[in-house]
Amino acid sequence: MSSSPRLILVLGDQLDLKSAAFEDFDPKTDIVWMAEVSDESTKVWTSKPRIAVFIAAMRHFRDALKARGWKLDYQEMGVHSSLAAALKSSCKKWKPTSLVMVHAGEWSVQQEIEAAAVEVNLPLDVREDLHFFCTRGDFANHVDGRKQLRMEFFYREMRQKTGVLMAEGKPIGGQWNFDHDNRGSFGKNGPGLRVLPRRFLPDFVTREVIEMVKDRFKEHPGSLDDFDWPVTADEAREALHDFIQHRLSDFGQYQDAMWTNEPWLYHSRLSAAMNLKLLDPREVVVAAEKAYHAGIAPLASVEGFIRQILGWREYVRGVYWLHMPDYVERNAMQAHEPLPPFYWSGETDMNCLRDALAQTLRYGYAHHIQRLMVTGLFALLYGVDPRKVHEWYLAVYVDAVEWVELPNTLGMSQYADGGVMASKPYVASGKYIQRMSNSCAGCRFDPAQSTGPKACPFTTLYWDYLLQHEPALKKNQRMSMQLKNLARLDDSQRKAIQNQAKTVRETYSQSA
């Protein structure tokens, strides 16, 4: 082993002691490099909870490495504004022989580091991220020869490859997907009594981070008053155990349900820990599968949860790296409206959006249906520029890393990729939200009405969306039923909807 140091680069979403970057780590000579830089919080106007999650987890990981006796070059916030500047400064100081890293989770970050390595004239060893079940090469092989990608086919391949929920080469339960069992709502009685998620109150390190964020990023959106996210590997495992024991059994049935002022319901709160690499997805999948075999949770819940990780999460990453860097520029539906200002304040007269936005700004969290069918749906129907929607999602959610956030937002939510991620636009009227939540009770709008003073903006914009994009949507067989309903509208009804939609956009473009 050379006596000259190598810099082992660890980014804020690579907090994994089993990382491939450490495979041949020499504690006698090698130096772990980490840097907190303001650019990562300002290139999109990042919320306080998201900044705090990343920095608190980074500092705890730093301390875990120190406990091993490893050499570190850790730069706290304020030393350098960019990763490139921080890295070049460290190279000048340590004069390393080479740089080692696991591939970044964001295309532009990878480009920035590679450019910095060229500038300092050092070789950069970029390694495969072993955190995932599927390598980028494996995904490319899956794509090869296919005219169209579909997550379901990828998911089945992953089940066969890993043997998860399989018996003698066939899916346990006789079917791959129990989605039809997992669309329940709470009804009038609400979610009922249940064990609330395990909280992780800030320790000294995290409290220091919170105060730093409040001071340095005080103009940024969001609150830190309720900050209780797991920020260490041990805490992440405790959160996993808590979910498996107390909420997994009902996760499947109610994963799409919403209820006012109930942010957590039966969801896991594990996505941030996994995306920071504090928690290995294999450990999560194994724990869920064991829960099924132990009779702790039914197959429909376990399969639905595992599909989110082994299927959807891996698939989204594959799509991201397959289509970047041009993917972020896609705008298949030619949407160009600005994001309504209330997305940053939560101040709106629509109950469902007010609840989802207030929750997002308070906790840095909303579950997948709130993102897809409330905040995302409104932006899609309103016609917001998909890149602006992407930037908002990347800014406000604690689990947002671009590889997972961008395809979910731009592709799945906004249909801006024209069908790469989803086989049709996920559009619905306010009636969907009424069916899946209690938000419409007491709201000033009626989801059954598309025009008039009580018309629900979701419903108005839903019909207007179909009218705007009818020629393109006719080419999609999965939209045929919705277009048949559209065909029943006469010219006067169509005109009234279009006028009301114009008023909606004018109203909310001015709201604060």
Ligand SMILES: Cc1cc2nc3c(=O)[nH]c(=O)nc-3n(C[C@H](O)[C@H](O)[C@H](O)COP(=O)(O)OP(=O)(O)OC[C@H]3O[C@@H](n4cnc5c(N)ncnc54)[C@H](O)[C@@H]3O)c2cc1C
Second form
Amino acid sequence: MSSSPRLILVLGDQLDLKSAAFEDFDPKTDIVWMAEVSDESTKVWTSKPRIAVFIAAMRHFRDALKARGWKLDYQEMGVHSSLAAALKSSCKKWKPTSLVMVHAGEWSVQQEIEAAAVEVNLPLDVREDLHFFCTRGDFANHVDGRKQLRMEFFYREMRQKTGVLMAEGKPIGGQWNFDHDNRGSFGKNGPGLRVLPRRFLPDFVTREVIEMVKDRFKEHPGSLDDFDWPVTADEAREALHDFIQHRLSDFGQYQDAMWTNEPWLYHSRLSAAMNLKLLDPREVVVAAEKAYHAGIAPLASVEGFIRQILGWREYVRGVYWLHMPDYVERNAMQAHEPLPPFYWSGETDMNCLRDALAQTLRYGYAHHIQRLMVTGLFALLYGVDPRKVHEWYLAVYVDAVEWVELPNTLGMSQYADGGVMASKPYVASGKYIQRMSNSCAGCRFDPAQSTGPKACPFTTLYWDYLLQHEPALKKNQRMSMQLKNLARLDDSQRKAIQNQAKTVRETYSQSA
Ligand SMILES: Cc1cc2nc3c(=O)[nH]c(=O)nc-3n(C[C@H](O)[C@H](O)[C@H](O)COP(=O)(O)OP(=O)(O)OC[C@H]3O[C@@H](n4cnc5c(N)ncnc54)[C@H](O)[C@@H]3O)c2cc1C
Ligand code: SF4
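What about the form predicted in complex with the ligand, after the form predicted on its own?
Now the complete complex, all chains and molecules, led by this one.
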């Protein structure tokens, strides 16, 4: 081997053998560099399942590279606390001629590595992340000349560009979007019998990681008792096929529905595998499209599922890079409350939140509507500082990586970007949760009541939110129905709601 290799940097969410970082990899001279660093788990108070998913996947990837006979500099947890420190020490050791990487998924990580490269006086070759359908440059072109961004128009462009679910230049089925077919809830008997998702029980490598996380991060939230996430490319592919065979057909109809003690329902559980780059989104989209043509799943489900990946996932990444680094500072609704402590324990008397938080802490997972219309909605109505909400979401979910988490949390869920991600705040009373789940049936609160001892805190805070923000919301045409209903409340009703909202905030700022 030459005495001056290149270091090929692979971050924890870049576990892709087809990565552009390896394009011109020379096994005779180059060294793959990977590092487990505690800062990534402590700068936000990361949950045990999230730490374990990342580290287990990294170690399996390391082993896959070793099996190729590639030279590695892999630093296990405990050696260095930051990426910069780990990288600088490796540069001292190997004296590389240059550093190669694919652009990081988090703005501050990219900054940290660029600064370290300057410090060690080495050229850093930063390459495009080819995992995505849409490059950052393509997104900038899409944005160019538009007054307002909307996912739907971006998605249509992506369908045209890729030819996915298209025939002779037109969307298959004659329409772009089948959302109106995709709003179902379960009847009172619930979701019924289904094939449960394929589980991936921890092998030796993952068990070692679990023990390390339990020991080193014991104070962190969450549990590892049920850990069964795919942590290799092969497992991720199996998870995809399991979803296509057993759950895709009902994905669309029930994508917004919730049910107590049923965390997975008809969801794919593929986000972590895709975000770590174990799974190529093209493979996911092709598999779903094939399922439609093979008659395994109806068009409404397949289109709904593909829209999440080809549309939303690409779109939020575009928004993130377009608006960082200022985006994280935004607070359009001037929300400044601290996050209620029960978000970290799951101990609350509100059934819907207790369900969503319990499964979040147990598995590191909640599906989209639980994140948006339960945990997110409560934080929005309560008036939590969006930065605190962002840090919580980044900490607790196994799929959390800033490029996707931040626009979803700060933008879509908290409306803190003032309308970049969503055309109006996603606000609703407890009645929405009652319609979409069974949580309210056994709850001590009543979603129809906004004041009094049985008033649902969501419903109280919903009216209080409209009252607080009425002048600003009046400018938004899409809020007119909700504001029309608000106008029906007389002064005494308004006062009673405001008093009750104050009590709700006082109660939940302390404990359950
Ligand atoms: C407040 C909030 C925070 C979120 N944080 C994250 C996050 O940190 N990481 C993350 O991957 N997703 C995040 N999402 C989006 C979505 O909730 C998750 O992708 C989804 O719940 C993951 O579960 P699944 O794989 O079973 O998804 P499915 O319901 O099966 O959906 C299929 C795939 O579509 C993609 N997808 C769906 N919705 C979105 C979306 N809104 N944005 C981007 N991709 C989407 C995901 O890759 C997902 O795997 C967040 C949503 C909200 C409202
Ligand atoms: S009544 Fe309110 S707090 Fe209770 S489960 Fe329903 S929405 Fe949640």
